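In structure tokens, one chain follows: the form predicted alone.
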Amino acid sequence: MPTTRSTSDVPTLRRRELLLAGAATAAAGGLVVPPPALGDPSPPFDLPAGIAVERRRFENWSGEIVHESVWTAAPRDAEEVLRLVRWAARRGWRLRARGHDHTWAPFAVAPGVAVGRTLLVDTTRHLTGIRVVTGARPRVNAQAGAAMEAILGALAEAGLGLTAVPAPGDLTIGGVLAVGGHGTGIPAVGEQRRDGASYGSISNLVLSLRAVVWDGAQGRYVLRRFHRDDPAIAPLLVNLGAAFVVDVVVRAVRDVPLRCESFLDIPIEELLAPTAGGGRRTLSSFLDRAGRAEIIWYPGTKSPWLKVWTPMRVRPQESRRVEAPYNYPFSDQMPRPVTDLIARAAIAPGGLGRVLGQVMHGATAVGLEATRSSDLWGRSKDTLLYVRPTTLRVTANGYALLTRRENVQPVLARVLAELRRAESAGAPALLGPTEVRVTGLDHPGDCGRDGAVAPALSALRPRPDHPEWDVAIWLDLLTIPGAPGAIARMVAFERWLLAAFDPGEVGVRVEWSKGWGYARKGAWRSRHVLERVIPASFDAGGGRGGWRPTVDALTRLDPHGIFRSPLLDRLLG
């Protein structure tokens, strides 16, 4: 029987104790025991044999969702996940897949909502297997709890990689697929897309996946493999946690080393000028040259931190070779007590907040020089992964603006103008950077599978009525949790963004993992956004994969709502 180390002083419960609890509750001999009330701290009872359960603390990335004690199980394989799901269906419990808790949106558990009948399923303890397959069509088979850093490391050892990936390495592949995780990058001018490469989300690289779903003929939940040319896979590729994916096969490509250059001397007005050309150092000029760029603009500063990645098979003489990720220790190796102290000082009246942006910019400039990190070269994963759990914790909104490549400059110039307008009007200050990335869209054929379908709920799903839209501008406004006036600022910005652009030129979708749907009390609370804006953003343009058909498909795969959460109940209905 497995042993499980508990993170609380509540002992791990074994099957015998659970059976005794179940027997006591079912003394009358009933076959199905009514579930406890939502806030009841009673333990789950009658769990499948051999699966230990314990109370564990849950805290999301920004620290805004904290539950001190949530029942958590750690199945050892897919069959044990299936047994847990069948148990939950019988007992009236909900299961939520748990990774490394690097999330903002409350798809797993919600703040201030009792979790007494929710069992978190830790995928990171045992469901971490990785197997790389080389050859003409390379791929990686990974269990849902495998971390992106581990997957990319295994690929790198075989000379393989992925075109664009999220910056944090402590994300599980299951979590990345759930929210349509992405990196940054589009083809540079003259760059030819390699077979199996995608400039969209990681979900668009999936060749097949296995999930626990309801089988109506059998009248129970089963493990089923879905292939990319099966329309039934579409709602699972980005599932918001409304399904339990246990393993996945992802297409890979031959890795090409990247040179990553950092710039701190380009004024934001030049970088985001309304038009490209004229010798100006605009974002579009860097995208044309390298295809891969990211803007981190600290508040109260004139010039952002611009990172530009250029594919280069041979190391430039002036670049420093790196052989491991996380090469910005000045920003990603701060102990948690230090980051907490910075956050408290930033939001205190008359505190660090008014100069935090300048301090961060100065620390970046000094850090890049001291660590010789302004010009790096190495395997793609060693330059693309740069966010650790020891980075300053912030909260963020997130949106994807689908448009034509030539619209990148005018769209971002309007965003900059709005930020400047709000600032001059006395809007509450942002205590974190504004971040910009540009990616391609999720063209299903990129994975190399004939008849592949698009991820139905991906923010990067192409619009059939706008085939000319070929990029997405990702826009995030970050701040310190609890910053004065932050919610009001996010409400105002979201309202502006949703109405600012001609819908024939720009389509706006939310970034699932971040903050959106802002109302007076915070994110994910606006009925207008949840019930109208989001569904309309996926219905617009027609084609396969509209909002209601996708929601209905997810419901058919989980008619008992085992994988639902309070947010999913409101969002999916």
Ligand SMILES: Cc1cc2nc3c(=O)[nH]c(=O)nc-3n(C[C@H](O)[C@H](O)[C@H](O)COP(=O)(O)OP(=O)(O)OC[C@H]3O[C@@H](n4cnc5c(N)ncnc54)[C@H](O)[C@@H]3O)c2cc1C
The other form holds:
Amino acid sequence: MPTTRSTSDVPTLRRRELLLAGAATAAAGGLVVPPPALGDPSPPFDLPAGIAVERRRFENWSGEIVHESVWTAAPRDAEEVLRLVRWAARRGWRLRARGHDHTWAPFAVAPGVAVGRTLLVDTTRHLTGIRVVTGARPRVNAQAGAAMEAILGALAEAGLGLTAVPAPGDLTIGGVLAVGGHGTGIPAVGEQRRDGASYGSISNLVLSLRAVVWDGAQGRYVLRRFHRDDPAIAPLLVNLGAAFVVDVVVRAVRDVPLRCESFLDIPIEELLAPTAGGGRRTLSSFLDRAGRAEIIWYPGTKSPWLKVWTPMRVRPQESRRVEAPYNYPFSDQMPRPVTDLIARAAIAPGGLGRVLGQVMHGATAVGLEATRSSDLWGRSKDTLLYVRPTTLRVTANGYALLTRRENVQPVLARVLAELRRAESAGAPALLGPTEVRVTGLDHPGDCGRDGAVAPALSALRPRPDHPEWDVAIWLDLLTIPGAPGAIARMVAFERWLLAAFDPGEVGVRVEWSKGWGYARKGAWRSRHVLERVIPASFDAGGGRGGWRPTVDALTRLDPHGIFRSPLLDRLLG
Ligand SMILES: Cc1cc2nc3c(=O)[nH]c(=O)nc-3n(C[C@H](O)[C@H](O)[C@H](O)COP(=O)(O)OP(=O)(O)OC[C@H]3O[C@@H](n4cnc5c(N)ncnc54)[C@H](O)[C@@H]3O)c2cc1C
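Switch from the form predicted alone, shown above, to the form predicted together with the named molecule and output its structure.
Below is the entire complex, every chain and molecule, led by the chain shown above.
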């Protein structure tokens, strides 16, 4: 763990030296590659025959990244993606895979940075094929633009599922793999991991994938399949968009229905008590009992919304059977004008902000009651998918704290104490909930393939020097974009978090899709975090897949920097 900190903003965008190297390589291969001129508004020219492009608006889910007009293509198959990549290499353009734009981190396009010579490649229009393969080792083949909801739906039709998944269904599998998407869940006490089940990220379930990569021998980009036992797949399993995955094979398991119970009456001090046991309703007691839990703690309230999922083959009498996902309409089915109005009212001086947490808590209590949703039972996907895009649009930081299961209570008790301390010291209020989930790590063997390698850039990659670390605590502080003092609060929290724990007990990694690297002007700007903390968090403990070898491997797969963006330039150098 680093001991020094600085949050100075990264002053300027650095050009990748590799672009020059890439240009030289291309020239050697008979291609001419002028370096991309950011800000060049000219349309793409000389495109491969038959592939149309159009100017489209880009707005990420939180509304914090908006570009009114970005050149966008929607290739019909992997071959068309390949032709676009070869075209980009020839013409000095950059390509960014585009899924459902749910990511907070500006990996694809950055706010306020011109998008000239950037072509977005929309995978959601045509690259959506899904094929389920049943049998002793069930799996699903999916094209990169297939939505998680569609994939889980197809699996469910065959009686299959995944152990834990991200909460929204409108995420592409390509986008989820890019950032190491995850759900919540560790084995309950006495629960045996089933063959092919992983308590880590979705990336850890990948059996193989196809990506567009540079082939040095041929001197051009090619489509190549990578298998899970090939070390070359490690940087692609969580790739931050610095590669282009066109399709993927994901391991599945026979589905076990889940009961999902909601609790609103357990004081946060009890749930996050420093020690487990003593008959208290601690988070650990729920994890021991059921393995799967999530805390949503609205600001200024006493007791959070706790959801606990328990695998149960038979519906308990008191549970309501559900046959479709998204069973909390009171929390995620609000028209955009309403959510925008709430957000504006919350951040206005003297506005709703002070009481927003109580309003949300009250609405949850009433909503759970009115929709009889406190106790649900159904196929796993019908309780694990519970966030629609029409929920209040928030911004979030995100971190994974790798540690021993026994540390869940003391670690979270310290986080709670810090949040309390900051409040009493007059820190700017959070206008959104604090969320906690707990997963296992990405043990590569879990996918069932001998010799499987771990996703190199996954926050859940196990630490070889700490084989006793078996869980990751995922921590997110949410607030409304533009909330007064929010950035200062995030800066202070991150600074505290990175120094708070004994590095022999807890290792902190960032949650790629969310906010991290906070500096005075916002997230993803702290040079210290980008250049030191993040690389160190992947180097710590040694083993295969350190930061620099992984970045170098990604660069070898894309020597022309076709898939780079301003943030990736800064992060990967
Ligand atoms: C309300 C909400 C709730 C969320 N809940 C969760 C959660 O429970 N768990 C969790 O883990 N995450 C969660 N997320 C984050 C989400 O998983 C990621 O942001 C994910 O990347 C979004 O998928 P997408 O299709 O929208 O990708 P996009 O946002 O479109 O793309 C994300 C990045 O992936 C790259 N990319 C997309 N497709 C490909 C491809 N084919 N090959 C290579 N790179 C590609 C893009 O270039 C971009 O850099 C949540 C986000 C929101 C907004």
